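In the form predicted on its own, a lone chain appears below as structure tokens.
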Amino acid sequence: MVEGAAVEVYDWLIVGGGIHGTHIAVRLLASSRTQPVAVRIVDPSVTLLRKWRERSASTKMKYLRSPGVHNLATDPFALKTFAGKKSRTKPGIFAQPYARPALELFNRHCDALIADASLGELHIMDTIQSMDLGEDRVQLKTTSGKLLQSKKVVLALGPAEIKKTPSWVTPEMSQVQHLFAAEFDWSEIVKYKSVAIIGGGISAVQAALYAESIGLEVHLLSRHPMRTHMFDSDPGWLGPKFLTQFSREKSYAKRRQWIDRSRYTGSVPPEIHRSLNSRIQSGRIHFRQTEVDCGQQEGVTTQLTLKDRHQIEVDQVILATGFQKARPGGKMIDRLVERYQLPVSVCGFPIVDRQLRWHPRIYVSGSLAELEIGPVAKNIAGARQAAERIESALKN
């Protein structure tokens, strides 16, 4: 930055180039049409959405779990009418029930909204290192040096980057590698003869279900029976019937033990279970409820010996195992709580009003927001409600 140039300020700087925070800047954009404001999004990523594609992508997931109304859209029809009117007879387009859509038209769907709001064109491609909060605005400073500043931000993070390893796994355990890297490629994947996938929720299902079908010897290992949910918390949580009394619960402990019952951890809807009960029946994946007791790398195979005494061997083993529960946001939020006293419950997470408010000038979205949005607050839903109540902030 040239010394004593002026320095643009932003009326809102979204933090994050995710779902959450694409939709975000849509709704923002588009409340403001009779009084425009000005809008960027920062995401070291080279393009908007790139780890959601990445790793729906690495899931091998056809449909969504989340309905059609569940869109980046501010009309939840959106998706629906971008489908087209024959749509509802066109196989492929949308899963029944709850009109899921397929994940190559809801990419498509984003792509048209980010193309009409050019949303690329406010896309700034950095990582904000630190936060300086003043009375009337706040000074960002990027990794790469850079310094910017706006009236409003909005915490739109994605999930801590700190994905589950086994205990069992050694760096040396080079045919070990978790869904969720970078360096994860199915196309050398295909390449071997097996593979065991640990894990047992939808991730680890759906990308066993894709090493079948590609002609993979696929063992299945979870730790729990398969557990059949449509979507990953009850649809109560959509709307007043669980939101009203959780909302009424003045105990922020309460509400996240409230928030970790009510999640359907490790599940997969009824078809997808469908689908892989009968190639267990048939012998085409195996299955085993069981963990892990050791592995060992064995020239160009990995040998795995499992808690309940049986042992196999395989060219490469695939961690779907998700990731820890933690704060996002690392030592850049750690750094924002201990300096400006933010406050936080006993679990680390914001403690924010109903319009998302952190602090006058910092607004929270995703995981940030789940203390005052509830289990559905990391997914699409949760960035709909998200947007919804920030947008209320235009107005004042």
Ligand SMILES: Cc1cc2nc3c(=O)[nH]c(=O)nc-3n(C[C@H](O)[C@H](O)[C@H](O)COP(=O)(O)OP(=O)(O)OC[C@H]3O[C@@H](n4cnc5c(N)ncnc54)[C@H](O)[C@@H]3O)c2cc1C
Contents of the next structure:
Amino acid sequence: MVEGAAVEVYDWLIVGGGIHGTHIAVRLLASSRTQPVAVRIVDPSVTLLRKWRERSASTKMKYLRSPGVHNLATDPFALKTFAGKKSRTKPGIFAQPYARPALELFNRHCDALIADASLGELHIMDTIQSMDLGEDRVQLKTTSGKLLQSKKVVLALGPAEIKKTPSWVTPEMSQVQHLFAAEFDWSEIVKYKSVAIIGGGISAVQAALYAESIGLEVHLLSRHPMRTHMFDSDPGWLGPKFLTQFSREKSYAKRRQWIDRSRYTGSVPPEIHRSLNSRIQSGRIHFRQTEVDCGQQEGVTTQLTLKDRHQIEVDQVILATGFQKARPGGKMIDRLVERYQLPVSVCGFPIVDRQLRWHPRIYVSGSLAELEIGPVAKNIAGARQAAERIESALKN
Ligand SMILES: Cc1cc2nc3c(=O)[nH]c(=O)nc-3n(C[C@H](O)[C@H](O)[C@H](O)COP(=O)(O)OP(=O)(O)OC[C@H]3O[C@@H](n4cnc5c(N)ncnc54)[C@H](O)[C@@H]3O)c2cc1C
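Show the other one: the form predicted in complex with this ligand, since we just had the form predicted on its own.
Now the full complex is given, and it begins with the chain already shown.
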């Protein structure tokens, strides 16, 4: 970690050290070997990729949903090479079809990339509070009072992190926890006998399968039937099949509609659906397609009254309901938009150029780049597309 000296003007400052910020840093450093660039990543976590690790660990996912070519190295085949020659035939390394890497392998590969590029030394552990756009640089202020300066800034902020919480949940319900809450801890939950998991997407189902595997009585409550899709959007969004027409669309409101329609939210890949079905059929997971009408906690027991009129009693409720669709960055981004009149669509998200430039000095990635990259913007594939486009700015 480096202390950001106020006098040094970095070439690139990346706000956010998640999947997106880390990959963009790897790419910018790799493409500037002949002409070194000063890159820094600002993120409040002790280590890069902290949120990714926490969330993926909470779901107890064994494999990524995306193929191994979607990794954080510049070379899409780097993860396969890293896994070694025998990895294709050895069980537990890649899940087929599409060679989806084990989470453990993916994370080990990320660690190696971070070490190779010495990204830890470029990480400033802080939060950007505000930024001001000058003629030749951006001035950034952190919550700890540091002042940083950079010629260009990439906003890789991740989701808005406003968790979706059903209306029946009250703050007093200590036995209701969000799967992506910082304090969520399976080692506490394992002490209980029964659990209700609310949600019908991949995170909910993976959590349900894990809870069943550690001997808990599991109730999985989804408001929709199980939806099966290999990926969370059609692979046509990774290339010209859909992107050409999407890029030609002049109306950003229509682009938003297109994105919303194209995401297979609340869906699970076929093999996870099969695992779930076998446990439902054997009575080891109780699945109900319904919603909770109201909940009441007495002692450590939570009673849930369901809209299908059933009642269940459990020791713990886990909300696997995801995050709200909202523009990330809170007041920092609100101020940037207002003060510098940065263009936004009716949905509030940035209107950027092909190189993901929101302003000559500000680039975006992740959900902030959705209206340009399309439905995969938040995924690893979206990080790769964003990095490629931002990298092209180095040549200008
Ligand atoms: C359980 C799970 C499984 C997934 N599986 C896959 C998969 O298999 N394949 C796939 O392609 N995608 C997958 N995804 C989706 C996607 O790849 C991830 O959500 C990805 O982690 C998003 O990365 P990010 O960098 O945008 O956000 P984050 O990982 O949230 O990182 C953003 C970082 O920015 C920091 N930050 C925010 N604001 C500031 C600020 N003002 N100053 C400084 N730092 C700031 C945050 O603290 C955070 O550390 C999965 C997501 C989840 C949750």
